[in-house]
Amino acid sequence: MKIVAVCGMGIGTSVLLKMNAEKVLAKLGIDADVEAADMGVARGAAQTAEIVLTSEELAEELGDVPAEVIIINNFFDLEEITEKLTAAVE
């Protein structure tokens, strides 16, 4: 499974989201490749990903992609990430 963590500029916030998603996936026993990307890279990466993790604002900017786009309100909240990823992979 390929997952893309997206932030608006640079790559700092997406790396944080990537690391937290990896923690959650490991706890759930799910094998996935999580990639951190800025918006420019994300549009292309989302074409081959199953899931995109991002903020509500950036989801709108990302547009129509074949991947399931999951809105994460707080990139630090492991409970939110766990809840939303669990729902997506069931």
Given for the second form:
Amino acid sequence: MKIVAVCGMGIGTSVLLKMNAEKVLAKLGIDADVEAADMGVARGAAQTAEIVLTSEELAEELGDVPAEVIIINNFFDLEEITEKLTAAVE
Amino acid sequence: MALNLAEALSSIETQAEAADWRAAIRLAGAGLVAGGATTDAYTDEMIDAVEKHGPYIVIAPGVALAHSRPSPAVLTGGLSWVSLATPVEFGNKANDPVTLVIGLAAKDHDAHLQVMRSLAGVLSDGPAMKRLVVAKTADEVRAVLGDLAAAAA
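The block above covers the form predicted on its own; next, return the form predicted in complex with its partner chain.
First the chain shown before, then all remaining chains and molecules of the complex.
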């Protein structure tokens, strides 16, 4: 499974989101490739990814993509990430 | 394995006063400049990033990760720490108001990953964050971060 973590710049928030998503995926036993991307890269990457992780503001900016877009409010709340990722893969 | 985040911080300012989110980011930017990590232009770039993409940098309740992309204004890259005496609204529905602004500058997309891992560890530690946001001095912040690194080692 391909997952893209998106932020505006691709160096900060998306990297943190990728790290925490990987922790959650490992715990859930889901085999997935998580990529951190900035908005420009993400528009392309989101065409082939199954899931996009991002914040509410950026989800609006990203617009319509074929991937399922999951909005994360607290990037450090592993429970929130776990809950939303579990719901998305089921 | 765990890097002591205190060693990665270019500057630490505690209980600072900022009138609004721009002023708060300016403090974080000034910290990066003071530590030799960036030039003043990077501070403007961090503010531009929020103007362009919105207040998404408020990534957890009370925490803003101010940053822009790698640019000529990034000299060495680094991290600055600014805790605010009075919380500031960034316009982020889920996570306002902000009491801690972390300024981040990176030379490229990979150089700072170890620092980011350490930062993620600190920010996801609720009890430590409570101590960090009320810390009155830079030495107190360093002491908490040092304890965390020692506990994770």
